[in-house]
Each structure stands twice: as C-alpha cells, then as structure tokens.
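Below you'll find only one chain, the form predicted on its own, shown as structure tokens.
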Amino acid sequence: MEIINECRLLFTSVTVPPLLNGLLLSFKLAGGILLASLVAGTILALLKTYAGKIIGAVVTAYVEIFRNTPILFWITVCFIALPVGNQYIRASAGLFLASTATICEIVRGGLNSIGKGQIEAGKSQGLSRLQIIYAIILPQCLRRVVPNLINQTISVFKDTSFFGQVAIMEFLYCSRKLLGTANKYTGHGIGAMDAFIIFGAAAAVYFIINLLLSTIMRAIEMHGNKGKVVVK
C-alpha cells in the first residue's frame, strides 16, 4: 500500500503533463531523425555500392567513424559546435549522423543481396542506370531490410535519452527532473523508493513502446514471408 500511495503523490495532474510532453518530444525528435537518416543513409549506400572506389572509400570512412565512436560524443560536439539551428536541431544532428551511418550499412546489405542479373535485365529493356535503381533495385532492397530498419527505429527512440545530457527536455530528462523535486509532492526527503517508482515507470514506458515496435517488426516479417515458395 505504501508504494501505491507514493505513486499517487508522485504522479499527479501537475507532474504527469511534463512527462507526457517529454515523451512527445522524444517521439518527434526520433521521427525526424529517422526520416532524415533514412534518406541520407540510402543515398550513401547507393554511392558506396555504385559510385566507384574513391567515393565508396569516403563513405566507408564516414560509416566506420560514426559507428565506432560514442553517440553521446557526437551529440555533445554538434550541440556545442554547430553554428546554426536551435538546440533541438544541434542535438539531433549528432544522432542523425550516427543513425545515417547505421542505415547506410543496413541498406547496403540489402543492395548486395540483389542479384546482378536484375540489373542486366533492366539494361536489356533499355532502362538507364538511375531507372534501374529507382524502379527495380530500391523497392526490393527496402522490403528486405524492413526488419533491420525497425530495429534501428527502436535504437533511435532509446537513444533520444542521450539528449538529456545537453538539457533537452526529453522523456528521461523529465523523469530525472521529477525525481529531483519529488520532495515537493511527497512531503518527505527523496528516497530510494521515489527513484524506483519514477525510473521504473520510465523503463516500463520505454519497454512497452519498444515491444510494440518489435511486434510490428515480427508482423511485417511474417507478412513478407507469406506466399514465398521454398524450392528444395
């Protein structure tokens, strides 16, 4: 009963709206970053696959740098160093760069899984290289990498929690802020139970959202596998 009473004191009409606003901001930031990095990552994957060795090497260097360094490092660097944009754009730029590198590799894997015979077939029909990529290669590639893209969606949503380190009021930041002022609502000092309740609730929210995304991924995979004929 004590923990229930503590929850009632902590989660009220005063404290819940800021948490919901923080969660909404996390969704908005994650959505914008994912859309932008999907476009940029796809372009980089196409360049790495089809644009020749020099451009491919440059893209490879970019991917290796951003995949093998901490995301929080780039968020902090972009937040401090970018001369343009508001605080949300500057912070998002770091996660965008990292997500673009990951999506580039995801899409490149999909491109490599498509047989070269399809390119030759397109050429035999008089299609240009750009038309072949747009009409034949990309649609198949993107269907094949949907599960990995949804995994990346989950990762980006979770990684928005890093924005709190540069004072962006995303969901986890708002949860920490609530803990810091918990004594105003409970009437006693901040204790371990308050931390357990607040961060436990935050973890539950992240878990439920990511579980829903994982369920969508499995549903898409099952739908995509329907109708496939296994040739023995």
Contents of the next structure:
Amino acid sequence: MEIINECRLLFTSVTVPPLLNGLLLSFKLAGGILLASLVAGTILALLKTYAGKIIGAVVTAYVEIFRNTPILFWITVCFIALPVGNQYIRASAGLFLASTATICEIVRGGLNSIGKGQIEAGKSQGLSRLQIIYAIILPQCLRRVVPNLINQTISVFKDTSFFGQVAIMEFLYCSRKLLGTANKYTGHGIGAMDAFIIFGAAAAVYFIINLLLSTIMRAIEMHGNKGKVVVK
Amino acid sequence: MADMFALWRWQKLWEDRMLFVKAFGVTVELAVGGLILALILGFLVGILATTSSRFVRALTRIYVELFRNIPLTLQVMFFYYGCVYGGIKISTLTVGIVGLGICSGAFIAEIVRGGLNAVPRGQYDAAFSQGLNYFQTMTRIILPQTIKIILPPLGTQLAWLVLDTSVLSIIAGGDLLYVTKNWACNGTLSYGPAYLVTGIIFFIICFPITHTARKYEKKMEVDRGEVL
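Could you give the coordinates for the form predicted in complex with its partner chain, as opposed to the form predicted on its own above?
What follows is the whole complex; the chain from before opens it.
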C-alpha cells in the first residue's frame, strides 16, 4: 500500500511529461543514429569487400579501433572535440561512429555468405557492378543479417542512456533527475523506495520496448524467410 | 587543434601519471572481478537453461532477457542509488563488480546454452550408456566439448566487459575513463593527451582478445570443414 501511495506522489501530471519527453528524445536519437549508421556501415562493408586492398585496410582499421574502445569514451570525445553541430549532433556522433563499425561487421558477414555464383549470374546478364550490388547482393545480404540488426537496434537504444553523461535530457537522465528531486513531490527525504520505484519503472520501460523490438523484428524476419517480400 | 596536444599538456600528464596507473588498476580489478562472477553465473544459468524442468528454464529465461534488455547504466544506477538512499554503505568497486558480473553473466549464459545445444545428443546418450551420472557426464564429456565451441564468443564477451568498466564513471567509480574525464576537466583542460592515452590503453587490452577470438573462430570453421 505504501508503495502505491509513493508511486502516486512520484508520478503526477507534473513529473510524467518530462519523463515522456526524455523517452521521445531517446527514441529520436536512437532512430536517427541507427538509420545513419545503417547506411554508413553498409557502404563501409561494401568498400571493404569489393574495393581493393588499401581501402579495405583503412576500413578494417576503423572498425577495429571503434570496436575495441568504449562507446562512452567516443561519446565524450566527440562531444568535446567536434567543432560543429548542436549538442545533440555532437553527442550522437560518438554513438554513430561506434554503431557504424558494428553494422559494417554485420553486413560484411552477410556479404561473405552470398555465393560467388550470384555475382557471376549478374555479370552474365550484362549488369554493371553497381547494379549487381544494388539489385542482387544487397537485398539478399540485408535480409540475412536482420537478426543481427535486431540486436544492434536494441544495443543502440540501450546506449542512448549514455547521453545523460553529456547532459542530453534523454530518458535515463530525466529519471535520475526525478529521483534527485523526489523529496519535493513526496514531502519526505529521498529513500531507497523512491530509487526502486523510479529506476524500476525506467527498467520496465526499457525492457518492454526492447522486447517489443525483438518481437516485431523477428516477425519481419520470419516474413522475409518465406521469400514473399515484394521487391520494388 | 594543435594546442590540444601541446607539449606542456603531455608534461602535465606525465607528472600525474600515477593517477592513471591507479585508475588502470581499478579498471583491471573491475574487469577481473566482474569476469569471475560472470563466468560462475553464466555457466550455472547456462547449464540450468538446458535442464528438463520447464520452471527452471523459465527462470533462466527471465534472468537472461531482463539483464540483456536493460541498459547496464541503469542497472548500475539502480544498484548504487538503491544502496545509497537505503543507507547501505557500499563501495563503487563492489557495485561495479556485481553490476558487471550479473549483466555479463546473462550474456555468457546465452553463450553457454548455445554451446551446450551444439553438442550432439548422442554424446549424452553415449555417456549415460557408459554408466556415468549427470554430473560426470557434464564435467567429463559435455563441458569440455562445449568450452571448445564457446571460447571465441567468450573472448569477445571478455573484451566487452573491459570496455563496459567505463560505465562505472557514471557513479564516480574511479575507473580509467572517470579519472581521464576528471583530470582533463580540472584546471588545464588537457583533453587531448588524456583521452588519447586512455583510448590507446583500452585498445591495447581489447584488440588482442578480440583478434585472437576471431582467429580461433576461423580456425575452428576450417577444422570443422575438413571433418565434414
């Protein structure tokens, strides 16, 4: 009973809207970063696979550097060092670079799994290299790596929680802020129960969204496996 | 930009090097402590996830899904602020080791479960037919084969654990990234050398691990290819 009462005091029409705004911001940042890094990662993977040794080595170096250093490190570095862009772009850049490296590795795995015969078949039809990549290789490749992209989507969404460290008002930052000012709403000192309620609620939100993400994406994957995806 | 890496900034960094050495020690402690806890939890839960009891399997599923789908940042904060506001005195090192261990344990449990499932059913039957009990079967027949299969993903997981120690900087954990940030923010604003050195340290620890894991994985693919 005490818990319900405490929840009522903590989650009011004053405190909930900022939390929802934070969640929305987390969504937007995660979505933007994912889309951008999907494009950039795919291009890097194509370059690494088809564009000769030197470019391949450069891409490999990039991937290795970003996969072997902490994401929070890059978020902080980019936030401090980037001379252009507003705070959102500067903060997102670090996660974007790290996510691009991961997606490059994922897509490269997909590219390697596609048989040589596909390229030869394309050539025999008189398609150019770009046409082969665009029309034959990429659609098959991306369909194959959907499960890994699910995991990456979840990872990126989870990693938006780092943005609080550079004062971006994402969901976890807002939750933490609410906890810090909880005494204003409950009328007594901040206790362990407040921490459990607020962070518990935040955990539930992250958990449900990520579970939903993996369920939806798995459904898409099943659909793709049926081979009934309409190619425009 | 050139001023970012000016010589006097490097000298400053060299004067305060012991701070970084100490922070490096904390990061290693976090990683090693977290790894030990994660391995114990991961193997325990991973093995339980392949038992015949539906109830036990459901429990392991809940543990794995819960800790894989919630950000480590939030897990650490939950634990830390829960203790702080609950009046329990707890060091950030303990919070870090327990937080990293439990979270990483969930990932290792999935790896172990996958490895156990990859061992053919016939191996169990053969072991039982020789009169071995469940414990003997696991320790002598199944686990040695499983460990061979799961070594590469375990290596990758270890590298992630090292990288994840940086999350502790959120609760002032005294780890490498926290000290870097603090040192650079205070006074001289010598971000350049501090972050460069820290990045290189992380890379030097993690690259050999991930590199070896990948090489071993490729070798296993080749070996398996020859058998088939």
